[in-house]
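So this first bit is one chain, no partners, the form predicted on its own, shown in structure tokens.
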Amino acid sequence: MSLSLPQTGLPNSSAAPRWRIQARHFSGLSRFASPLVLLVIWEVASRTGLLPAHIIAAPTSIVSTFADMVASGELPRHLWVSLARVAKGLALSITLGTVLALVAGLSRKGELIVDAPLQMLRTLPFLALVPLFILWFGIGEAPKLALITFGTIFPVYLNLYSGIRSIDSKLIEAGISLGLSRSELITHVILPGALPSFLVGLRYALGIGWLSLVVVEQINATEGIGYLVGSARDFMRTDIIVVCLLVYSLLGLLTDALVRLIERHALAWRPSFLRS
């Protein structure tokens, strides 16, 4: 005689995970609902004239303009110029900021010499220095690179300096007890310990670099994303302006993801990264 268990109405073990997966997918897709609704409202308002093109172009016009600029090679050409400018400015700021942070962080005399002037310069609005930099460096590439360097050097310096000064004294004592020389102590203990702070400063510097690019590429520039923004403003081409803004946001997102990738590989020894 076989016994049959009553049906409880509860989902079985195989159906429950499937239901949770479907609910999770629905929750993820629902996050895109409100942006899509806003895009539809934006498009309808633009097509009906409620939102004039001189205020902001329709989403379809922006997509069409982006495709035309890519197909013609105009956007890639200006993008390459902007990338080269930011790369050169960041290379200078990272080099100078690292050297100054090492001088100030590893020596009390170095701190007295370096830190106070840099803290004074840090409070200056670097975009307000445009006229002065034009007088000093002319109207070529030099003032553009100088402004990018000036704007991005302080996050690198401050974070690396803070990282060096925040090294656990027990690690220093352990290195000394193991017979490490001063140079070995700096190479094997201090710099690896300050690397997380340096990478945080690099992320901030990248953000400021893209911000400064908007201004510096309107100083007698004939190429670059900032030049496109200025030229589109003169002709009231809001579609080109929005395309350039989207490019800036994507560049910021990609460069931040690049630094995160570097963090994941360079800081693999940290317990927080080992658990992730």
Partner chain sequence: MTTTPDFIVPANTITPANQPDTLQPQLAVSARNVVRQFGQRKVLDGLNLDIKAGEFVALLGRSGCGKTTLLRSLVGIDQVSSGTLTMAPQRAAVFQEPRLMLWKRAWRNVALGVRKPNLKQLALDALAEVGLSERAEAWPATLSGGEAQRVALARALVREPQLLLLDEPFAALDALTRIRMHQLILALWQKHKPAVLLVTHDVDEALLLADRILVLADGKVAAEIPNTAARPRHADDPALQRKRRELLGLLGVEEAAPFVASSAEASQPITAHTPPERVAA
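What's the form predicted in complex with its partner chain like, now that we've got the form predicted on its own?
The next block holds one chain only.
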């Protein structure tokens, strides 16, 4: 009785995938069709003068501006400055955030001293701090780094802190019974155990880092992607603005790929990675 079921099911199940593949092809094409049509309309509107360049540049001119900026080294130079800024800010926030998370995560006193104020500061929209930071740090590199650090420290701290708190206390006991010193406990048990949460925080922090560039590099900057956008605005170069927007979104994509790469290497021990 049960044998006849798969037999009747066979022709159906072999036919179904073929149909589904065709459907997927079709939907894949239609997915691109609509944006393509829009691009063509946009291009035509620009060429005919319906859409003036000071509103938005034509797609072709954006592409050629992009190529020019890459070839002249202008875009790489500004990109490099921006990357360095985010890297420095992140290095600061990761160091500080890790120390704070360890202090709050490992001792009750530390939790009282560190966690409460940080939870309050967290609610501040950090970009609104720009005026204050300018007053405190001037208009050089310092306020830029400070703002990136301030914006990115919370995801680092919060995730690492919760990661430390959720480590199995039995593992910590095991470490102690194996004779580990406190610093060995931190490097061999606590930080590796909290690494998965930390990487979640890092992903958020990178996103916030790019976001803060937009604002930070408008503060009296002479280099950086944010500066490029600002000066392009002054000269009504909508093509450059769009190129920079594309760069921002590429950075976002790159971040995800980077963090995923780190995860694959650093979390190779995780059951989810081992099975795949």
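The term rigid core refers to the maximal set of C-alpha atoms that superpose within 1.5 Å between the two forms. Since we're looking at a predicted model, the values are computed, not measured. Positions refer to the first chain, counted from 1.
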Next on the checklist: Superposing on the rigid core, I want to see if Val189 changes position between the two forms - specifically a Cα shift of 2 Å or more.
Outcome noted: yes
Checklist entry - Taking the rigid core as reference, does the Cα of Leu121 move 2 Å or more between the two forms? => result no
